[in-house]
Each structure stands twice: as C-alpha cells, then as structure tokens.
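Just the one chain here, laid out as structure tokens, in the form predicted on its own.
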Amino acid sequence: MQATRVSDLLKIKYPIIQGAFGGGLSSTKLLATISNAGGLGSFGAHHLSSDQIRSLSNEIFSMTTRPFAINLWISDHDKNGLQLNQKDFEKAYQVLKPYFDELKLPKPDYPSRFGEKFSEQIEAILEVRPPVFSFVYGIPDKTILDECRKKSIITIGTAITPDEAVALDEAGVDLIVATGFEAGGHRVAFLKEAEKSLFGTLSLIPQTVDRVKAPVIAAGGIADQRGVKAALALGAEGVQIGTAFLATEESNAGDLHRSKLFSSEARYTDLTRVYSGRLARGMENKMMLEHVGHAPYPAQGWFTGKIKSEAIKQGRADLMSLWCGQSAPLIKYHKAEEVFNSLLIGSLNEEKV
C-alpha cells in the first residue's frame, strides 16, 4: 500500500481509519493510539452534548498532534423518536418491562428529551475545528459543508449503497466510506430503509469506486491484512477497521464485551433494531432473540440504555448490546498498536515478513 489520495487528503502515513464507535464505546486513548501510529483515530460523539464535544476536543488535542476525526449522526431522530407522548411512552416501557424487572430496575421517569440534537452538536464541531468531521445517516446541509471547507475540516461521509455514495459525492464530501453489511454496529442507511440497503463489501466497493470521484474507504468485514489487500484490489484507497479495534484494551468496551469478541459466540451475529430502534449488527443473545417490537430512535435507545448499563454492572451479556462484525473470528490481538501493525505486515511492509 503506497500513499493514496486518502492518506494524502487526511495527512496520515497509512490510509487506515479506526471506526468511530457510538454509545460510549469510543475512547480518546484508542483514538490517540491510532493517530499517533500513523492512521486516523476516530471518536463517535453522537450521544454527547455540544458542551461535552467541546471538552472532548480539548482532551484529544492534548493527547495527539496528528489528524483525528469526530463522528456524528446527521439524522438525530426517527418519526416521533424525540418526543413520545405519555401513551406511547407507557407502551414502549411495557414491551421492555420484563427486562427492567429481571434486572430489578425501577420504571424510568418521563424525560425532557430522549437524545441530543445534531443542530446543536454541529455548532460545537465547527467551533472546535477537528481535523476531520466524519458522519453517518445522511448528508449535512451545503452551508455546513461549505463552512467545513472554510475551516479546513476534511469531511468523510458514509454510504451503505452505491446510490448513497453518489449522493455524497455530488454534495462535495471529501472522502466516502463504503461499508458492507458484514460490519458490526449500525447500518447507516439514509436513502432507503436499512433492510432494503444490504450490500456486501465485495459487491459494494467496486460499484462505488466506478461511480464516484471522491476517494473510497472500504469498511465491513476487514479484520486482517488479507481484508486490506482485498479492499485495495477492489479499488478502495483506504480501509476502516471497527471490530478488531473495538476488541482492544484501549477501547471503551467493557471487559465482558471484549472477551465475547474473542469467544466462539462471536461467530453468530444478526441484524436487529432492539437496542436503538435502528438496524444494527451484534452478537446474538437473549434480548436480541426474544424481543419483539421497538420504539423509534432515539427513544428506544434511551430505554435500552438503562437496561444495558445495569446489565454491564451485573455481568449479564445476554442483555447487553454486543456490537460485532462478521469477521470477529479473525481477530487475534488485544492491544490497538498490535492490531495496527498487523495490518501493515504483508500489505505495507512485506520486507518485515
């Protein structure tokens, strides 16, 4: 892997991007490790308030002088997801009540809000000026993209279909992540519903490369040097790695989640809306298999967040969201630097083999 347009635009040594984990799974330690190693570290901040984003930025700038990305969700709610009325709130609670009871959790009070607003978060992003602003679930308004250019903020958008990639390209986004359905975490569809937008990486990457001008970063199912080579052969100019970095000690995943990623249970993943209200891939467990019905995002995530937090405290993996990609059985390393270096061996520095 020689220098590519991805590494040139991002001003990084190697075109390797650490996936941005939402829901508190990102860590500044992991981000700094990857950025300092010559890749692009990322932090998923869609659950943070604007003030928390400002504090996060200060912390990151104190840990690395290298480029990094802060990631947001453009679409911050589904229909009725920000404000359920009391009747719908009660209905959503009753569906999840067996899990609250099992964990001995009290019924939660009706909140003033269920999630953060993108309109407030983006103000903080433009203020703190991270080197890279990455995003999922849509395309920012032209005024936002223009402001990013004025402030020399590189933009990375994510597509899960070739049509979404074309839309990002036509909007003038600098770089495009094309992510196949093998990836762990959320299926970040924005043109059609996620269930009708399921492209595998092997099919998605060449179709995307053929239709867009912006450099393409491949994601989904890439966990070792073989995946890196395959992505480059398909025309991608960079790779984004998620699960392999999530499994490392530097991520903010809990010990139980990390241990599960190295277990035989990681062979069995599925797509579900149970945890957030949006389609996402994780390990099969009791809650995923038993649950029927869900509230819209982010209300569903607000409810299940309380369940997941308590499940972690009680060591109940069967009630946690165990985000996991289909290539988890390939991961071997427990430290982020080891993962990063393993991606270079054979694909970047064959003389080291």
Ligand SMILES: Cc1cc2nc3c(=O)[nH]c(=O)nc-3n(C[C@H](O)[C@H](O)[C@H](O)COP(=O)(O)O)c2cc1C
Contents of the next structure:
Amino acid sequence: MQATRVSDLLKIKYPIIQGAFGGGLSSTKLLATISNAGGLGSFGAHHLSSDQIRSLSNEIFSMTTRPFAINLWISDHDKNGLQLNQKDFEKAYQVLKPYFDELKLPKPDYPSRFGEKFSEQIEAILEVRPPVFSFVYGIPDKTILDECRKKSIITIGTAITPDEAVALDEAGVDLIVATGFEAGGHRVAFLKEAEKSLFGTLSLIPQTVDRVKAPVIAAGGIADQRGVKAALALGAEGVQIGTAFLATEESNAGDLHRSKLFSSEARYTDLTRVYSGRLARGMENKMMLEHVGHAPYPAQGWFTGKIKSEAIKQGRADLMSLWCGQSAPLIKYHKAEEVFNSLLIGSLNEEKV
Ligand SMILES: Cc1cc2nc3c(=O)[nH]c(=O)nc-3n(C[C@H](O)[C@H](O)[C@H](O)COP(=O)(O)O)c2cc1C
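One more: the block was the form predicted on its own; return the form predicted in complex with this ligand.
Then the entire complex follows, led off by the chain already shown.
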C-alpha cells in the first residue's frame, strides 16, 4: 500500500487507522495488534479519569513500541449534563424507570458527578505523551495544541462537515478525520446541531479535501478494499475503520454485541439520542425504537450505562446500545489482523491480498 502524508506524519507503514471506541469498548490488545501490524491503533479514553489514563498509557507503552493514539471528547457535557440537579435527575429517572423495573434494578443514587472532565484528562495526556492525541467534539484550546506540538504529540481532529474540517485546519490540527454518517457510534458535531450536520462519506471527503491543507483520513462505511479504494480515489490519504474492528475478538465489545454485529440485525441501524443524550448510530432495538426521550449528555449515558450492565448480565440485547455502522453487513473477519490485512491494497486498481 502506497505511503501518503498520513502514513508519513504518523510514522506508520500503512495509512490505516483503527478508530477509537469510547465507553469501555476499546482494548489495549486491539490497539497493540494494529499498531504492531503497521497501522495506527487507538484507544477511546473519554470515560476514564486522569489516573486511569496514566495507567492505560503505561500498559500500552509495554505492549507496543509503534505509534498509537489516545482519544478524548473535547466538549464533555451538554447544557446541564455534567451537573443535572436533583429535580432533573428525578425526571430523567422516571422516563427510564420502566427499563429499571423490567430488569429489577433499584433506583440509582444521585452521583457526585456524571462523567469525567476534559480539563483533568488533558493534563494526563500531556504528561504521558502518547505519540498521537486524537479527539472529537471540538477543537482544543490553542495552548493545548501548542503544548502537543512542543511535546511532539501529533494531533488528529474529527470533522463531520466540511466547515468543521476547515475550523480544525485553521486551528493548526495536524490531521483531520472526516467521518460520514454511515459510521457507527456518535455524530461528533461541534459547529451545528448533529441532526443538521449529516454528510455521507461520498460527499464529505472530496469537499473536505478541496478546502483543507491538512491530510484527510476518511471514516464511515469503510469495511473492505472497495471502501479503501473509494476513499483514496476521493482524495483521502488514509482510512479509519471502526465497526469492522469492533466486531473482532480483540475489541472489548461483549459477546452479545459482537454476535449481533455478524447477524442480519446489523442491516438495520439508526441514529438516536436515547443511549447517551448525543446523536449516535446503532442497531435498531426495543429501547431505540420506543424513543422514550433523553436527559443531556453525559447524564443520560450514566443512567443507560446502569441499564446496559444489567442487560448484558440478563442477555437482553433489546435494552442496551448496540453501536454499529451501516457497513456492518460487509464484515467477515473475527481477528483484528485479518481485518487489517484484508484492507491493504497495492494501488487503487490492484489487490494486495
Ligand atoms: C462503539 C463505537 C464507539 C466509538 N467511539 C469513538 C470515540 O470515543 N472517539 C472517536 O474518535 N471515535 C469513536 N468512534 C468512531 C470510530 O472511531 C470510527 O471513526 C467509526 O466507527 C468509523 O466508521 P465505521 O464504523 O463505519 O467503520 C466510535 C465508533 C464506534 C462504533
């Protein structure tokens, strides 16, 4: 596979990135497998405290000497989401109570916080100095980007519209992931509402490439060599794959979720705010289709996380997020290295494997 500005800047052999998974679905094993194979492995750390990020980084540095990325969410809450007051807590609980009751879960206590703070997490990132810091939901302050540059940490920002890509480019972010709405997981909008920022990969990539100087990595809907070739033909210089790696044995997805990714149910996905309070793509299931409403992020995710832990124990795939991209029906492989090798192309017209 040809070198590009993406592989050169990231100092990797092939411009293939294993996308980060937040919420506990990333694994150091998956990251190390991909980094050691010559791509860039990533770990989604937005749910981790600063101390957890420090130990995560020690573990990763012991597993690979190759470049890897740690990933955070810049905007860490929506209005009132970090400090939902008691009254709104009660309201949010009442909306979700039927699911708590169905699973025989007691009402949870009001917590001291609903999620981690970016301001604390970024301190840990700057201290542990991962080779690459990737992020979604915005642009870090200039002081943070300057500090990354000083410490030789390469930055990758994520855009879901061409305007967002221009904003990242103007801020001096090193590389830009442009993610179409086919992708599994969250629509990481930061200039406009997510619902008003829905671009498909085929439209997003060429428009983005035409407007930015930074190299562009295409994401969303890429699951085999046809997708890789299409992305490169549109002007991307690298690809980021999520769902196909999420389905592998090395990811931290549970068996229930993984088996669903290989099932015919993965043909039917939709965008919903019901699981986290922010718009995200997953498989259609009872909880998504019932559309009960939502509290702001991250409070909604705090509640549904409790439902999900119990739903997993009870084998109830209808009451948990089943994140999944639109190209899941294309996935074939159960091992991360097989997925990785299957994506390598000699050139745009030639298959390597
Ligand atoms: C379960 C799940 C969690 C994700 N979490 C994050 C995240 O925390 N940060 C991030 O940058 N991207 C995240 N993504 C996006 C992926 O890294 C990747 O860009 C996307 O899945 C690519 O589209 P695809 O699923 O069609 O391959 C997530 C995707 C999934 C499926």
